[in-house]
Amino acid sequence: MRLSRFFMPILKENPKEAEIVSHRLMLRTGMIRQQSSGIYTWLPLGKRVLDKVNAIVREEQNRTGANELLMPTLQSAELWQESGRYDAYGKEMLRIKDRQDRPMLYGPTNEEMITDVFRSYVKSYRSLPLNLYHIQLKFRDEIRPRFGTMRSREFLMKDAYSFDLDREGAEHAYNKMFAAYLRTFSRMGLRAIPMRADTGPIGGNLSHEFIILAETGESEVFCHKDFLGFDIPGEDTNFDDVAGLKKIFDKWTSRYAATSEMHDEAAFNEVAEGDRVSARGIEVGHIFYFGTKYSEAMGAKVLGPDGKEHTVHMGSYGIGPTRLVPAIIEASHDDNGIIWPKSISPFDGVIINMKAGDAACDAACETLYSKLGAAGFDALLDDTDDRAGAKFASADLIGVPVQIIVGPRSIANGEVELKDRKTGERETMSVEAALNKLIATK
């Protein structure tokens, strides 16, 4: 992509309404624009990051054997009345009526709808286990939306729902998602710690929030320092291995870890003082096992191997991609801007033409741009006529992993400079060597 053709409205000043780093940087880099309280447009730079986050989420969900579908944002109130949650959910639910005066709602979550889908088609235990997921916009009318897309009213969610014949199968489904979440967040450069958590209006009696530690976290969290060094499940994880997944779950729940709602001060004090971590945290995922809470109320049953009807056991597993993006920024930035992990960076690198209009610089930039693109390296070419200092500042601000700097003096010697955004290290090399290095690290 050529910067001269890319819509990236960078702000020179820090927005006054932004209270935390991620909100400030997302506005400054032109990733998002607020349309109304808690509702945002994702502009091209932000959309590129969001798409990469979604891709990783999908890959790890698919790895577990989950099936993707897409449910509507508007839901019939009848399903929620059937489950008993319509009146109980509270003012966060946006209730509306259609032109036929039928009560509808803008879905804050999808337990009722997915249970209705399941009961309409699945009648036998032979179709189990089953996990269905989607990535869809949700709306919860937060009384005080804040921190940009960290806590907005309209947001994107990955919701997965598992269906099993019994508690034993449901726990295995839970452990699948548990391991998949550890992998998902690690691939985005995050160390997420699973903590015992309240189930809230979703219901159920087994629940973990996945928390990343950050100074700007919304709540206080408590855990053992060993979580910072535990190994993440590998790419070769067998999600059909019941014992293997249970071992992962047991390891990652073997130390104290709890959100403020579930904190037990006496139990925490039993942890050696040097091993205690008390910090602020950001929730990036939440998983629940809620048994037959919805299937019982809505008649989701299957014929079991014993010839009798069984009410299925269910679980729910959420990740908020529009929340993940600012969480990653909170965890990875410096005074100059964002520092994106390679896996979700909007571009693989930025080519900085220090003197646009200079024949040698222009030619070298075009060579780099075309050859990198042909090799699958997604480069942003800064072909604008801004001064060099402004180009460097913008490149640091948007935070792509590597900067390829092309200037008249270096290109006269057939060389370019590579700058690592994270470390600040610079290396001068020939154009050919730079191409080979960048393509090899893609």
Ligand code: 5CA
The other form holds:
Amino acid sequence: MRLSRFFMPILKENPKEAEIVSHRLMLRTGMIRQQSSGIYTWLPLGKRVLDKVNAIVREEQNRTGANELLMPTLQSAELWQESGRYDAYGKEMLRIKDRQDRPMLYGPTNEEMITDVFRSYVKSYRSLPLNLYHIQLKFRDEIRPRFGTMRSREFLMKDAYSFDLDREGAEHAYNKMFAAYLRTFSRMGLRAIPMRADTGPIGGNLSHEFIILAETGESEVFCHKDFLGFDIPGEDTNFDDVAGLKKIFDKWTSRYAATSEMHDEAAFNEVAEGDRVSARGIEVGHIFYFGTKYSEAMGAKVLGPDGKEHTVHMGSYGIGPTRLVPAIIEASHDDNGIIWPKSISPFDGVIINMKAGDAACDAACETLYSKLGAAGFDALLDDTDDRAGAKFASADLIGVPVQIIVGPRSIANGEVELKDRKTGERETMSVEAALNKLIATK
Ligand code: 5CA
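Given the form predicted on its own above, what does the protein look like in the form predicted together with this ligand?
Whole complex next, starting from this chain.
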């Protein structure tokens, strides 16, 4: 992508409304724009990051055997009357009427709708286990939307729903998502700690929130320091291995970890003082096992191997991609701007033409840009006629992992400079060597 053709409205001033660093940086870099309270447009730079986050989420869901579908955002109130949540959900639910005066709502979550999909098709235990998920916009009329897309009213959620014959099967389904979540967040450069959590309006009594420790987090959390060192399940994790997944679950729940709603001061005090972590955290995922709460109310049953009807056991599993983006920035930035982990960076690198209009600089930039592109390295080419200093500042601000600096003096020797955004290290090398290095380390 050529910067001269890329819509990236960088702000010169720090936006006053932004209270936390991720919100400030997302506005400054032109990733998002607020349209009304808690409702955002994802501008092209932000959309690129969001797509990378979604791709990792999707890959890890698919790895467990879950199936992706897409349900509508608008739902009929009737479904929610069946489960009894239409009245219970309260003011967070945005209620709408269509032209026939039929009550509708903008979905805050999809347990009812997925249960309806399930009961319409699945009649036998042979179709189980089943996990259906989508990545879809939700609306919750939060009292205090704040911190940009960290807590918004309209937000993206990956919500998965599992169906099993019995509690045992459902526990394995839960463990699959548990392990997949550890992998998902780790691939984005985050260490998420599963903590026993309150189930709120979703229901059930087994639930974990996945929490990233961050000073600006909204939740107060308490955990054992060992969580910072536990191994993440590998790419070779076998999601059909019931005992293997139970082992991962047991390991990651073997130490104290709770959010403030579930906090037990006495139990926490049993942890050796030097091992206690009490901090603030950001909830990036939340998983629930709620048994037959919805299947019972909505008649989702299958014929079992015993020839009898069984009400299916369900769980639901959420991740917030539009919250993950600011959470990653909270975890990875410096005074100059964002520092993207490679896996979710909007570009693989930025080519900075220090002197646009200079024949040698222009030619070297074009060569680098086309050769990198052909090798699958997604570069942003800063071909604008801004001052070099301004280009360096924007490159640091948008935080892509590597800057390829092309200046008249070095290019006269056939050389360019590579700067690592994270460490600040700079290396001068030939154009050829730079190409090889960039492509090999992409
Ligand atoms: N149905 C269940 C799981 S699929 C559910 O709705 N769970 S939830 O309420 O915990 O939301 C799941 C995830 O969505 C949260 O962990 C969080 O990452 C994200 N999320 C929830 N509310 C918001 C919000 N207001 N703004 C941004 N992300 C949110």
